[in-house]
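First, one chain by itself in C-alpha cells, the form predicted alone.
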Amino acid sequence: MFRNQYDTDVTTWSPAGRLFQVEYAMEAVKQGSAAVGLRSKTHAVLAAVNKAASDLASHQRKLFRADQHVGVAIAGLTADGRVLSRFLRNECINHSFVYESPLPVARLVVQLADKAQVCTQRSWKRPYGVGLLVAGLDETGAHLYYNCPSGNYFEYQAFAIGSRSQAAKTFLERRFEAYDGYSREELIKDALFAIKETLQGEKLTSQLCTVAIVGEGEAFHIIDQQTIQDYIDAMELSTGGPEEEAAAEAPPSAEAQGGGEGASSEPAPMDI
C-alpha cells in the first residue's frame, strides 16, 4: 500500500470515500500470524500460530483470557492486542463487581467495538492495528465474534484471520454447517486442521500452535502442549481426515490455490 495525500491522519477522507489509515490497520491484521475460532452450541475454541520474529526469539502470546467465560485470539500488532485484552479484563471485572454476574459476550464485544471506533474519529489517535476473535459462553450459549480495527464486529460460526487465513476459511466453509452438533474434541481437531492449512506444508506440532477452549462446565483455559500433541498424533494416524472429506465434497477455490490473502511469509517490520 502506498502513501498519498489523504493518509496523513485518520479523519481525512479520500475522494473515493476511503479512510486510508483504517485500511492500513486492517492490512496489519492480514500480515499477523494466523488465528482461528469456531464454536458449537456448548463450546468455543480458539487457536493461533506461534510465529517467532527470528530463530533467536520466542513467539509472542496470541491468546488471552478476559474472564472465566470469555477469551480472545489476536492477529496483528501484538502490543495493541495486549492493551485491548487488558481493557476487556477490566470491563469484565467491573461488571462482575457491580452486578455480581458475568458480562454477556455480546455486550463486551460492543464495548470493544466502540473503543476501536473512537480511534477512527480522532485526528490525534491512530486505529488499533489488531483484529480480535472473541470466544465466550453466556446464558444464550457459545459465541464467536470478530472485532475489526474499523470498529465493526461480526458474529461467526467459524472464522480465521491473519496471514494465509484464506486457506483456513476455505476449510471451515466446507464444514461449518455441522459445528452446532460438534463435541469438544471434534472442535479442537477441526481447529488444528484449520491451523495446519495456514502453514502451507510445514509440519504441525504443539510448538507451532496454541489452543484454548471454553464451554459448559469448563472455564476458558489454554490446553497444555502435551494434550495438543496427542490430538495432532491422532490426526496423523487417522485416515480419511476432515481435509480429505472436504476435498471430496468440493474442489479447492481459486483463492486457496493461489495462496489466499496475506500470502507473503515475510513479517511486518512491527512485532506481529
The other form holds:
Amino acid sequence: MFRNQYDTDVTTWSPAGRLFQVEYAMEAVKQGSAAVGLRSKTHAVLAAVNKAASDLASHQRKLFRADQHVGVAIAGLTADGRVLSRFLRNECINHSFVYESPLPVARLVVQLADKAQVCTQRSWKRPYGVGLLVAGLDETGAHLYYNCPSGNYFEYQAFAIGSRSQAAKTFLERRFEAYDGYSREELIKDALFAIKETLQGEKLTSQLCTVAIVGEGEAFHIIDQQTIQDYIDAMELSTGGPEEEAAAEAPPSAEAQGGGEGASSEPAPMDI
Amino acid sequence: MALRGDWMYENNGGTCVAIAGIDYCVVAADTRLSVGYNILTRDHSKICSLADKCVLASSGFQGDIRALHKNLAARHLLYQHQHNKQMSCPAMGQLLSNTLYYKRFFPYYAFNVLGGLDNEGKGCVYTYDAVGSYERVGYSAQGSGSTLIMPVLDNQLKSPSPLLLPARDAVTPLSETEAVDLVKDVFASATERDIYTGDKLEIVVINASGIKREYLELRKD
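Which structure goes with the form predicted together with the partner chain, now that we have seen the form predicted alone?
Now the full complex is given, and it begins with the chain already shown.
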C-alpha cells in the first residue's frame, strides 16, 4: 500500500503510469461510512449510514439536495462533500435561471467530474476526498451516477460506496437486473437491505440510516424517520427477506453495472 | 414615443396594491400590459410568489420586472438550500432593497410592493422606490394608478400618526373579506380614469393557511 516514491505530488506520474495522490484520495472514499444508490425507470433512491464521531456527537449529513430533481449522497471527507454540494446547487440554479428548465443529470455530473479533474492536474491543489452518488430524474428517466475523486463518473443501476460497501454491492449484484421495473416501495426496501448488509450484524434502525428518494411526480426529499422505521419493521416481519429468493436467481453478471470499483491493486482504479 | 436610440426603458403600465391585516395580507395587481396607447395583452400577471409567506407585485418595465423576479426567486432557492427553511417576509424585504440598490446606476424600472406575513404571523407590506428605498407600511399602491388609489386608501385605512404615543399598529383592523372588497373598489375606480389600468384584477391573499388567488373582471376600455 505504501508507494512512497512517486506519491508526494498529484502532478507526478509513477513509472507504471499512475497518479498515487488520486488513488489515495479514492482510499479516503472507502474510509467514509457507507452510502448506496439504486434506480428504476422512474425513481432513484439514495441511502446512507449515519455514523457519528462519538456518542456525544450528532451524525454527519450525507444526503444533500441539489435541486428539485437531483440529490447526492457522499462518502469520504464530508467537508469536501459539502463544498461540492454547494457547487452542484449553484450549477442547477444557474441552469434554471438561464434556460427555465431543470439541468439534465448527465450534464450536472460532467460538470462535477470536470471540476474534480482540475484538482488532479494542478500542483497547488489536491483531489477532492469524497465520492458522490448522484441520483436524479430528468426527461430521459431516473439516473444514478457515481463521481470519483479522479474525475471519472459512471452510470449505475445500483451502487454502493464507503466502508463495508462490498457487502452491499454483492447484495445489489444479485438483484439489480430487476430494478427497472421496481416500484418505489420495493426500491426503498432494497436500499434498506443493502444498508443492512454494510452494518454486518448491527441492528438496523431508522436512527442509523437516512434515505432519500426522487422520482416521477416526487421531488428529491429525505424520507422521514417514522416511515423508514415502518419499512424496517415490515422487513423484519418477512422472515429471511430477499436473501433466500436471491439464492435461486441466476448468477450475477460481473459487468460495470453494480460493481465496477474493484480492489486497490491493478489495474489502477481510475483506468476502469 | 422613443425619439432617442439609446432609451433602454419602457413603461408597461399597471397598478399594484397591498394591504396588511392582523393575520392576513392582500396583494393585488391588474393584468393589463400596455405600450403607449396600445394594449399588448389583457392577461399578464404582475404578481410573483417568492416564498410561502411572501408575495411581490411590481409595475413598470416588464423586462426589468421579469428579470428582478427571477433574480429573487434564485436567491430564495439558495437561501433555502443553506438554511433549510423559507425566507421570512422581512428578510425578503431587505433582500429586495439590496438587489434594487445594487443597480443604483442602471436601475430596475420596477415599482414594487411586497406583501406577506412577518415572523409573528401578522400582515406586513413593504413599499419601494426604483432604487431600493423601502419602508414597512400598513398599505401601499404603486404604478400608473397609484396616485388615484393612494388617497382613497389613506381615507379608509390611515392609521394615526406614528408620532403619537403609545405606538399604534399600522395594520388595518378590517377583516380579510372587507379588505378584499376595498381592493376591488379602488381598482374599479382607478380603472375608470387611468388608461393603463383595467382588463382583469388578480387578488392574492396570504394568511396562515397559505396563498389564495382570485380574479375580478375590470373595464376593458
